[in-house]
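Take a look at this one chain, the form predicted alone, written out in structure tokens.
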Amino acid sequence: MSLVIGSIALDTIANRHGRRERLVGGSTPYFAYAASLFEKPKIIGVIGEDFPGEILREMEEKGMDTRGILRERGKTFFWEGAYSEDFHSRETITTELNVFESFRPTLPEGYQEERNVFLANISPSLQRDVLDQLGKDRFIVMDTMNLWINTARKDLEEVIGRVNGFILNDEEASGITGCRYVMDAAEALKKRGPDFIIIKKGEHGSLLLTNQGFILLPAFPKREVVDPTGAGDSYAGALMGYLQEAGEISPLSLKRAMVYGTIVSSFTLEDFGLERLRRLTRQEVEERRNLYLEMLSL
């Protein structure tokens, strides 16, 4: 099983398709639902008294290990945002940390020995706390966000030097490295220590850089986007879930994992919040993957 540590939230989202209030969100649920298509992820996070119990039950029914989710007195982390008409930007209207403000991740017994670990975009200091609790010879992949790039650069640079892989978007890669071009940013990040770098470019696909070279994959073409929230986290979840299922880490398995990340994240766009992932099946994923591979063939 893979292990994921990150935020669990309730989101209110507005865009040209309407407004949805208090949807389950945060980096961890998107990752976990995507990963559960391939394996049974273990989850570390914190929720408040207002978090819907039916979602926890659904997670368990899908095989996710929720023992690491703490329910504390108070309210769940809350975020409200509004997207521009073309989805190229979004405005944060409200952020309420609530129980997440005092969250200090502690790994339950047995969690420390999980080999595949994903550090979602919590603060670098919390990511470092988790690293200090893990055993040796772990395969650790991280994410980040602009907030930590701007406010916790020293801690972030330390964590980057301790992980095997780094998944981030092109804006974040440029913010860390100062590089204008994606390939330059990937090379600069790889020199900081990770074995591989994946830079997501939204509708323009993603790039993988390893010691063996690089690969560029396009996005799966979508005529309509309902809600892009969580697409990057579901990309990471599918990627890590496939690597767990494959049982190996190699340039070839990483490329195949990127394909699954691309496909699963394309489904996330089709409905608000987690709704499409909640009803997504592995058969649907494989059917779209076959279409995608046919699209790439020459």
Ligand code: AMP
Contents of the next structure:
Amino acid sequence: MSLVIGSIALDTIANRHGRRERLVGGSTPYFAYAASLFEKPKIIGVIGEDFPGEILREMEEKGMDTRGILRERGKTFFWEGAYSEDFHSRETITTELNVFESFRPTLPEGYQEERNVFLANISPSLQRDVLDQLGKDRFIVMDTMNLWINTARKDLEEVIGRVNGFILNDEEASGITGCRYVMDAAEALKKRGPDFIIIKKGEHGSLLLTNQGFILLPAFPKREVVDPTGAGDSYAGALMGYLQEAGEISPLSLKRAMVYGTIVSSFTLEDFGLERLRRLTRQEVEERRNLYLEMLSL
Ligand code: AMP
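Okay, that one was the form predicted alone. Can I see the form predicted in complex with this ligand too?
Below is the whole assembly, all chains and molecules, this chain first.
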């Protein structure tokens, strides 16, 4: 199973379809709901007293292992974001770390044994705390965001040097490397240590760089976006979930995993927050994947 550490949040989201207050979000729930279409992810994180018990129960029903989620006194991590009319940009209005401020992750019994690990978006020092508790020969993939590029650069660079794969969006890739073009950014990131780099370019698809070269996949074409929050985390969740299910990591399985990431994240956009992922089935994923593969066959 995959192990994931990242933020578990309550999010307030405003965009041209309206405003939703205190929805369950954070990089980990998006990742874990997507991964649970393929496997039973193990979660490490912390929540406060205001986190809805109903969602925690649902996560367990869907097979996610929540033993690594600490329940602390105080408030859950809170994030508020507002999107531009065309969804091309997003402004962070508030970030409140709350229970994450004093959180130090400790892996429960059995968690250290997991081979596939995803360091979802959270402070690089917490990502490193988890890395330090893992044995050798792990398959470790990470994500990050602009806040950490700007405020925790040194820790971030250290974590990048210790992982097998790095999945990030084009804006973050150029923020870290200073490169304007994604191909250059991917090459510059790969030189820092990871075996592969995946750069997500929103509606323009995603790019993979390995020692074997580049692969570029388009996004699944969608007309209506309701809320793009968490699309990147659900891409990563489906990618890691599929790799766990496939049982092998190769340029071909990575490419197939990117297809699942592309498909699952195209569902995330269809409703606010986690809503679409909560009711998504594997059958719907397979149907859309078939359409996508048909679109790609020449
Ligand atoms: P994405 O749309 O993929 O960037 O992910 C959105 C999620 O990231 C939201 O659910 C937020 O709760 C979470 N988030 C926002 N800021 C941070 C942060 N600084 N660290 C960790 N997670 C964050």
